[in-house]
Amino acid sequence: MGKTRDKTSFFDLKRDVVDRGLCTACGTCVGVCLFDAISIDYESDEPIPILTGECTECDMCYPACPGKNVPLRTLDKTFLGSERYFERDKIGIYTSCNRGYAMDEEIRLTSSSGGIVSSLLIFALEEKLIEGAILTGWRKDKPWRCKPYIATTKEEVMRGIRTGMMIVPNNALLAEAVTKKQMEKIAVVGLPCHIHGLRKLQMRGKPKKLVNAIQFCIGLFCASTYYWEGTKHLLQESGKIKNLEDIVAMDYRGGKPPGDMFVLTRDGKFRFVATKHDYVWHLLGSASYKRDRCLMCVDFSAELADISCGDVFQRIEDKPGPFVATVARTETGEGLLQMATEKGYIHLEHHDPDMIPSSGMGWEAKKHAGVYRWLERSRYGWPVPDYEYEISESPLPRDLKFPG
């Protein structure tokens, strides 16, 4: 008889996740291979893992990964203490939820959405709570394009600012930072299958030097991220860009919130493309372009970070915008946020988490139709991530919030 492998290499991920449709993007393989033998490549302009040294099936790569498996119910009692039930926690498990904005103001009006994330990242490498962050920022080369990097400093954490609404892998530099630039302590910022990958590294223990850098993660609302080809389309067909290498600069979220999309070309104007209404509600958001693993993706509010960050599109009366709902999970989360509102970096205020199911249609997308999609492809056997939870949808009475 020949003899049983009790280890996992890159070939197992390749064939159980990357060639069956379920590879996330989110980098972790890449992050954990402390050989250097995975890289991110981009086919069709997607980011996918690939092979380009040598695996020695160390077994790291293959368990860390979210794109298969996501075990919400042992992730849950492990780093937030309880269960949940689908229908009743609608948000995940918390223990405070709140809205808030960044004390300074270039940051509050610079950010997305009140710059609660870019300031607690601030506060976090001012106060030596952490040496580094891994955030989403514009490449140089290619600045209608994303990649993830390592901020240290405040003016490293703003050039993340208002990024794109594509999928990049911001785990793939956890052993850059840890191993090479010799980094103990750092936090990650990332969406709800970014923060999937760092918290089954973390439960598994190990590569131990990886897991004992990360302090904290902050996770982001997500609706879905969208194949790049969707937002090619909107330059050049709606923006009437016909040359890509012609934007020197580009923003998803420009102007009064909840912001447009604009460009500026290399004759230095600057030009209009779509308001974020047309191109998210008509185009990317309607899921002509959102990408399929996204779409059986049941995690809207990032349920597994430390403190989860989005969009507050209801108006709040008597009080100035733009808010970030920022929901703290952990007593990690919570004391990140007490200190960085007692020294003054961010205001804080109660937020009725009922508001935030009815804010645009993200958390529609995620918890309706992404579950009754799951659903619908285990009945005809189609690849589908475990979520070990028995998974299930009804309607919710709400009032609903469409941005304009």
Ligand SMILES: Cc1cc2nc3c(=O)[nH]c(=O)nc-3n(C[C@H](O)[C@H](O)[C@H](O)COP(=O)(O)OP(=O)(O)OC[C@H]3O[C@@H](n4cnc5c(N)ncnc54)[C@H](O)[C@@H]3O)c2cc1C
Contents of the next structure:
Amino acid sequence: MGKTRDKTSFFDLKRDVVDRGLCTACGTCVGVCLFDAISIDYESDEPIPILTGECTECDMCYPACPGKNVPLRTLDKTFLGSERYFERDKIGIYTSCNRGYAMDEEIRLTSSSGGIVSSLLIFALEEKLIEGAILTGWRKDKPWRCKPYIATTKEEVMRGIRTGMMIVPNNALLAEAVTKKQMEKIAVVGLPCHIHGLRKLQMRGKPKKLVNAIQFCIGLFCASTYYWEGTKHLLQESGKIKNLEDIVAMDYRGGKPPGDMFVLTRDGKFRFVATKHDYVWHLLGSASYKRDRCLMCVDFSAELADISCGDVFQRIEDKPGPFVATVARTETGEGLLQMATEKGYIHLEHHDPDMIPSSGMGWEAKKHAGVYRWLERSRYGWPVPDYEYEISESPLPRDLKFPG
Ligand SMILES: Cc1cc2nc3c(=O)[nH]c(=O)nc-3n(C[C@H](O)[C@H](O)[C@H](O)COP(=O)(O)OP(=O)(O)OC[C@H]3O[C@@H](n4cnc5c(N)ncnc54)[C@H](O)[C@@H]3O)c2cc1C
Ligand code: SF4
Ligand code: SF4
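Next, report the structure of the form predicted in complex with the ligand; the form predicted alone has already been given.
Below: every chain and molecule of the assembly, starting with the one above.
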């Protein structure tokens, strides 16, 4: 018999999460390790945490990990102040629902869906509410892959615009920002699973230095991320790019909104790869390049973030768009939106929250298909994440709702 331990280690994390296919690749385990023992292996096709230093069994990574356990009920109560009713709270608990865009025309027209996320970060940096923001950007060495980075200026924030449909371990830079770069106030942008990791570590209250530094988090709606294999296939099959080393820049959402996929190659040519509709619906989405862990995820609208942002795919009568659906959930989120509006960084107007479930396929993927898959997998004893509530078999009505 091995000795009994009351503290968890990276080996527990590897055994219970990574080796059971439950790792979301959010990077939280790397970001909370103050001993620099865990790294992300960026060379494998899917980023994965690996032990590169000595694990001191300090009990930081395992409790913060959202791969196996996301106590939604407790997290709701802790951060949003109430308990959700699944039939009613279709987009989680929130305080206001708006749609909006960046007042800076360049940001609005070059961003993913209207530039609210980038504008809020730029506002927070310029007003010195934060010293840095953790974002996703293109890699310099392999400009067809993404990596997290820390932005401290408007120009650096704008480098993160229109980046990855792949998973990027943003939370891996938490310790880098706070302990190495000595930042006392940071913001984090992430998908729902990144936000789950952040909230778990904030709820636990340690490492204290990290917890104190996180000023706010902005969550992105997420239908799924996709295996790199899917994008590689798309580049080679549709884009006819045989050698990825020929790519010098990539864009998942170029041209007119909602944006199509383009690459710039070494010969100076801009090459069209696929329309957003084609790559989302016919290749990445329906042809199942969705990451396996994403298929068991039940959070579409970043239900625990201070502010959650997503596309408004519906056409808004008489308004050209693009618009970002912008959901505030906390006092911090409300305050930030109000200040950024007053200072002229963003425009906001009321958005009917019932339009969110019918915008694109993400809500259906999470709240019905994801739930059903979770139940099926449980039936066969396959690994599933624990969400701390009884997953109900009856689908939530999507109530398709369109404006006008
Ligand atoms: C993988 C993925 C799936 C999405 N799925 C949906 C969906 O199904 N339905 C929907 O309505 N919206 C979805 N979104 C959100 C949407 O694409 C926009 O990000 C959101 O509307 C904010 O738009 P914006 O113009 O304000 O953002 P911007 O101002 O352009 O800023 C976007 C920010 O997102 C960061 N980012 C980019 N890729 C990633 C990533 N992989 N991980 C973490 N951060 C990243 C960038 O660094 C940047 O800071 C998804 C986003 C991603 C990254
Ligand atoms: S914290 Fe995130 S990256 Fe680390 S094992 Fe858990 S899910 Fe994976
Ligand atoms: S679907 Fe869920 S697990 Fe997958 S990237 Fe999105 S938020 Fe993370």
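Only the largest set of C-alpha atoms that superpose within 1.5 Å between the two forms is called the rigid core. The shown structure was predicted, so the numbers you read here are calculated from the model rather than taken from an experiment. Residue numbers count along the first chain shown, from 1.
Relative to the superposed rigid core, residue 42 undergoes a CA displacement of at least 2 Å between the two forms.
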